[in-house]
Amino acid sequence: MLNKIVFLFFFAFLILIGFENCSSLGKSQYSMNKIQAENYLTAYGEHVFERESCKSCHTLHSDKQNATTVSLDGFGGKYSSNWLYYFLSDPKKFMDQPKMPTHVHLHDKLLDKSTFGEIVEEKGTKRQKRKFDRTWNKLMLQADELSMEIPLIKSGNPDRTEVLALISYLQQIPSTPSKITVDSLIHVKLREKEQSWDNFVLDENSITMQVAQLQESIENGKVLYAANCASCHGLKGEGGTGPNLTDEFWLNGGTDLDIARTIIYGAVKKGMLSWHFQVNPTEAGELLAYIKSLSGTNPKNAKYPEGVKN
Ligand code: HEC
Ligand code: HEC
């Protein structure tokens, strides 16, 4: 009998604890698992993200990115908190004509206890009030901790504003599984390209030089060139940041082998990167074929000659 009573009390106790947890962490609109993980500042930041309509221009799923939405999938850790603090106040400092509006008002808006109460759906009982006060104090500490990472905020005078919550939220946006897959595919591809250069020796018999002799390589080379090289050498090879590739003058030597060497190994110190990791030996040959096909085309706006005549 006594056993049964003890058991019943124990059972009632369990139910009570269950209820308490349900009611304080109940059906709030924000992801309560974050609150449980004690990322109070992050939870507040999620609220700011919703309230400021960031979602009208941003998606958290790279799959859903389109012409009007910019993906923040996996954004966490991409930049420092200091960078974000600057960027959110004045995107113009970072790009010419940003579409991203300034959110400098968040730098002045203090974190607000009653707003936070709404976020976690604070309940009226005394016990829950005490719990909520502790939670709020923790949030304040988290804000102070984050502001240490932001030298711009005067030290010793913590500035507990909503921008900190937003930064805390942005800094933890994880990658979706599909973003992780895409990233790792890119990684594997780069690794494969890298490996394709193992044991490679650049000479007349190398695959690069043989591919470069083939007429049909020019078309593939043209596509690779437009994607990787035109930004610096011009779409028609006329030159820009990089030298004109259509004339007879060469800075790094003008034989086929010289040009192949520059394409593959770069002229790193002088602004031309090594293309080693982005192309494989066959593609390097296709690029060479295309560049050779440009010789003497004399495009419009051709850049002045540089280097030595071949
Ligand atoms: C009117 C549309 C719009 C709104 C609203 C908007 N953004 Fe943006 N945001 C952009 C665009 C577009 C970019 C890309 C850079 C550019 O062109 O300005 C961007 C860039 C960013 C970046 C940098 C992304 C990167 O990978 O470099 C972050 C972070 C960001 N926005 C956060 C936010 C947050 C947080 C909010 C809400 C407080 C917000 N944005 C509201 C349009 C918007
Ligand atoms: C970021 C800009 C940039 C990109 C992108 C770039 N290049 Fe260059 N390239 C340069 C610069 C700058 C030089 C001149 C280096 C020097 O002064 O020796 C150069 C030199 C060269 C040369 C030698 C020219 C000479 O006169 O000796 C070749 C060939 C060449 N690039 C091919 C390519 C190909 C092919 C690609 C794409 C796979 C490419 N470049 C992408 C900037 C670039």
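The structure presented is a predicted model; accordingly, all values stated were derived computationally and were not measured. Residue numbers count along the first chain shown, from 1. First, how it differs from the form predicted on its own.
- The residue from 64, 270, 110, 185 that marks the hinge of the rigid-body rotation between the two forms is 185, the others lying more than 12 positions from any hinge.
- Remark: the rigid domain rotation between the two forms, smaller part against larger, is 56°, computed from C-alpha superpositions.
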Contents of the next structure:
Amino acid sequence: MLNKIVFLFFFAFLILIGFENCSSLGKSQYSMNKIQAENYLTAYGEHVFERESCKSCHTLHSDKQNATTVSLDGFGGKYSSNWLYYFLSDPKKFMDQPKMPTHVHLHDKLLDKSTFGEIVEEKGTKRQKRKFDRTWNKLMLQADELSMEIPLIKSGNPDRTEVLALISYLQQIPSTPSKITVDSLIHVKLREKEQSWDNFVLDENSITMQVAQLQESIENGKVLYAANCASCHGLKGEGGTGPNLTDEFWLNGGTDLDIARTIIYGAVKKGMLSWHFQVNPTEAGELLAYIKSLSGTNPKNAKYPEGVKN
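Could you drop in the structure for the form predicted on its own? We only have the form predicted together with ligand HEC so far.
What comes next is one chain alone, with no partners or other molecules.
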């Protein structure tokens, strides 16, 4: 009888130990699955975002934005990775008196395996060497894939650097529910602008071309340009990811009609998007007026000529 009691006690003890081990294994496996479900480069980028104190100037919630904090709510996919690469290097080319400092040092700082190891441990995942090495190799592949979107890297500059991780993180920042609501209201307004193009025909007699001839259109066009065009063409038209708008060379034709057509319908194969969803025919004319006023202004750091001389 005593032997049976000892046996039952011992059996119960083994079950208890086994349950605890399974529970512990489950937690470890959950942590590993959690990080594997993520983009490793993005996880590294989140670390860079926090290390560079980006949160001191940015919030991920639009309803928490204020005079000193810029919201990145829904930022993911808003700009190309190529544009972000240039912007992080020199914000001054895209913003008037920017408060944001340059992050050019990230362009040269290589992704670090030991740093990634710390990130993995912070997420509660044990660093098993074989699994960690595979994870690190996947991160390297993700960096290579992202670098293919950036022509400057393909031309020979260092790749697999921390700027790629930060770009990867910025590109996945989603929209919060409140941002989605605001965007839906904006979508209604954009639909109204889209309808303003119904039955529109671009020719010398169109409202767009008439407005472009008015002197007062230049100031209105300057405001529209700063909000929509400066991010690619520079605040003064000097060029950036997009071409220089102040010289005599044009990728899609330099006549007034050519420029208006490019603004309205875009030139997707050359990286220029259509703007007729963002502006109405009158605003397109105001943009044209301002762009024409940039001709021959010769701003500092102007980009090299591209296209054909007008």
